[in-house]
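Form predicted alone, single chain, as structure tokens, below.
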Amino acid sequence: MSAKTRSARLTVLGLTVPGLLGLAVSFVLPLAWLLRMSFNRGDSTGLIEETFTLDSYAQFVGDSYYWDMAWETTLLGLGVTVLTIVVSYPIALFLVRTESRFKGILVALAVAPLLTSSVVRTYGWLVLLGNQGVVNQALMGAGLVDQPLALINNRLGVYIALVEIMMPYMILCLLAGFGRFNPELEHAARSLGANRWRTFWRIVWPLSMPGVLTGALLVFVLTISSFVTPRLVGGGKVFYLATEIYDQATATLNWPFAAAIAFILLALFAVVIVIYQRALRRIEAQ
């Protein structure tokens, strides 16, 4: 071996470790941490048996209402993320196509909102869709409706307020999956006599698709794991995994249940990498 590839690894190395050790402490540590506790024993007291027992997966898998609960949080990320892909894909298609000067100003607005805590715009919306906020002020106003539509405290608002919070992420992958998009395909395809229709589903949306399935991968992730949106817009009356989470850490003080609870949801990430990256081999092959 050579003194400068001997070197140039070293070099990598040195650049590697501290990351990796960064990692370790600050990711693997506290996961395996969280992997031990699932398996100890709690109660509604706060005490913690240490042992080692499959006793709070089995109270998961054996009541019905977590795997309800399992279900609406697997609702929830595949609903907002197709609610969000309609609503980005356009606004990432015409900051693609669009030849305005402003042209950088129009991409930075559109991922603005990530400038602002989730937080805030959580709250934004309850102030939007409250019973005296400006949705039904402006609906009764207008006299479609005679009193004020139920907008939070439910499921419809937890899903009209994450899809406004995940849109700026599908937008970003959408404008990275369209770097691959000739528009002169689109002009050879509508030369060969293909209408608007034909040309976009024919050209533009299978050169978009690893865009796409990089954008929903990463905002189902963000749904399913979402904690402060849920909790403040569902007015504690909608029950997700991650609010579950919370509440068994916090109220019941059972923390080996609830690290067994994020260790599906955990799991449940996992499957969805792997349908992501099998996917994304089929797109690729194509």
Second form
Amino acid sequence: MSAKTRSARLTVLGLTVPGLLGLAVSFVLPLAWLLRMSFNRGDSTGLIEETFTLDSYAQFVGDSYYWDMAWETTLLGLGVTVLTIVVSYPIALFLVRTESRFKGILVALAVAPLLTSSVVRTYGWLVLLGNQGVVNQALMGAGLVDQPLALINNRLGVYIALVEIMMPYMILCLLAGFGRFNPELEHAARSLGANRWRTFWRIVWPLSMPGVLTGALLVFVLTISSFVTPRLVGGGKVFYLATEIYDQATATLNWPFAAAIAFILLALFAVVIVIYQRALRRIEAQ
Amino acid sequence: MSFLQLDDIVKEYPGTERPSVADFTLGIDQGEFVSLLGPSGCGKTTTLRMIAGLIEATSGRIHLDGKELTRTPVHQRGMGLVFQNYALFPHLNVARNVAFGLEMRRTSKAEARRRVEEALDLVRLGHLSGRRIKQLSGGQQQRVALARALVIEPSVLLLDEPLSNLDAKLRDTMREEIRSIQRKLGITTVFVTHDQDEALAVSDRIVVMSEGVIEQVGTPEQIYEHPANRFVANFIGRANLFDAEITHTANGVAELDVAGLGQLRAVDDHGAKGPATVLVRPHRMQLSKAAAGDAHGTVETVVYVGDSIEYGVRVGDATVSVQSVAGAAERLERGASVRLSWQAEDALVLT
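Having seen the form predicted alone, can you show the form predicted together with its partner chain?
Zooming out: every chain and molecule, the one shown earlier first.
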């Protein structure tokens, strides 16, 4: 090995070590501690017995209540992801196609909600969707409904609020993923005899897949790990894994059980990331 | 009515001062190769896209083979388009790009395979049918784009600056190739370009455009030898334009009093007296050494370019370009006093 490559390796090492060290201290160590915690025995009094048991996992697996919760969490992740794609895609496509000189401003506006914390935006949705909220007032004022619709304190409200909160992330991913797209490709497809519908499904959609996949991964992960919005808009009446972890840790004080649920959620993440990697490899092989 | 007939085509965009294309009327015969030539912004690409159906005309009519298709959507026009940036589908390989138009027509698999093979052989890319688009060079991509447009057996082939992204040498080869394929298939072709050499080399007829209107329509010879006006004269080839006064016209030849050069003659199809502009191409100018008192001007620049020598001669306020065959004449030095003249048949009176 020449002196030059050795010094290059030292440089790489020197640049990587601080980051790795930071990750190790702030992420890996707490995670290891959490994993250890999930094997302790806890009870509702808050006492934690240092031991090595699978009790917490057994409690989860043995109770259909938690299976339902895991299922609802997965469903929420998938549902919010699909809905977010459906409402974000037209916006992203418009932003890619537009030749407006305000394009930069329009893109900034589309992602501007990220400047506000999701807690604040959740409260915004409570105001909008509540019984006295703008939506119900408008519907009743127009004579479309006699009684306010139940739009909060249920799963419907959680879906609505989460989809809106996730949209900027999805739009950003879609915009980045449209890299290989160029409006002239649509013109080419049309000139070759494809109508708008077939042009979209044969050309636009396949070319947007990298962005769709990245956005889907991000939104799914953010959704199933979010607990402020499900907690507030759900009004404590709907339960997901993330809200349950919070409840177990802060209300029930059963830390080992909270830790076990956290690792089950982490396993769900792992499954999704594997699926994402495979899908991405398939697209790139095309 | 011609095979492809455009009548009074206008394209206006709201908020712009002049229409992008105004009163465009042109008939193109079956099998003809017509170039739309002009500087950027002259409306040539807009016109092509209106023929293709990608842009809707504000007014006017388009007929193809006697049938009106002004309102026919692009995917039902059956025209083959080749784009400047190729617009190949990056997620499909070469063969599937070419097959796309056939799939849209629900051509049977076996026939599609045969026709794709034929089209790729036509552009000499048969061996690359399995390649991915990004593995191809620019010239190869352009050939795939051509095959993709031709495989659907289009009624008209529309080429939008297809060569401008290629390097100079490849451009010449591709232009010959496009022309020979066009001849072989006998396909009616509209070719958009800003490059006059390209247009002169390949076209049956050239349509010179500027600022949305047609300046002249004619064969390459007509356009070059008999430009209709100053714009065409300046845009096609190099031109010296002289201010002159016509004193007498007879048998299509005008007697002129040319500012700074004295009495000369020129071809004149108009027959009007009075002030006029005279066009003389640099290589048709005659240059001779003269005594200082007898001279029209002085040689300002001498550029030796191998085949010829290019002189810039200062006459009054203007500079006249003269191109002479290298070695044939005595070489003149910078600062030499010279006389300028031309043969009557080498000069043309413009309106």
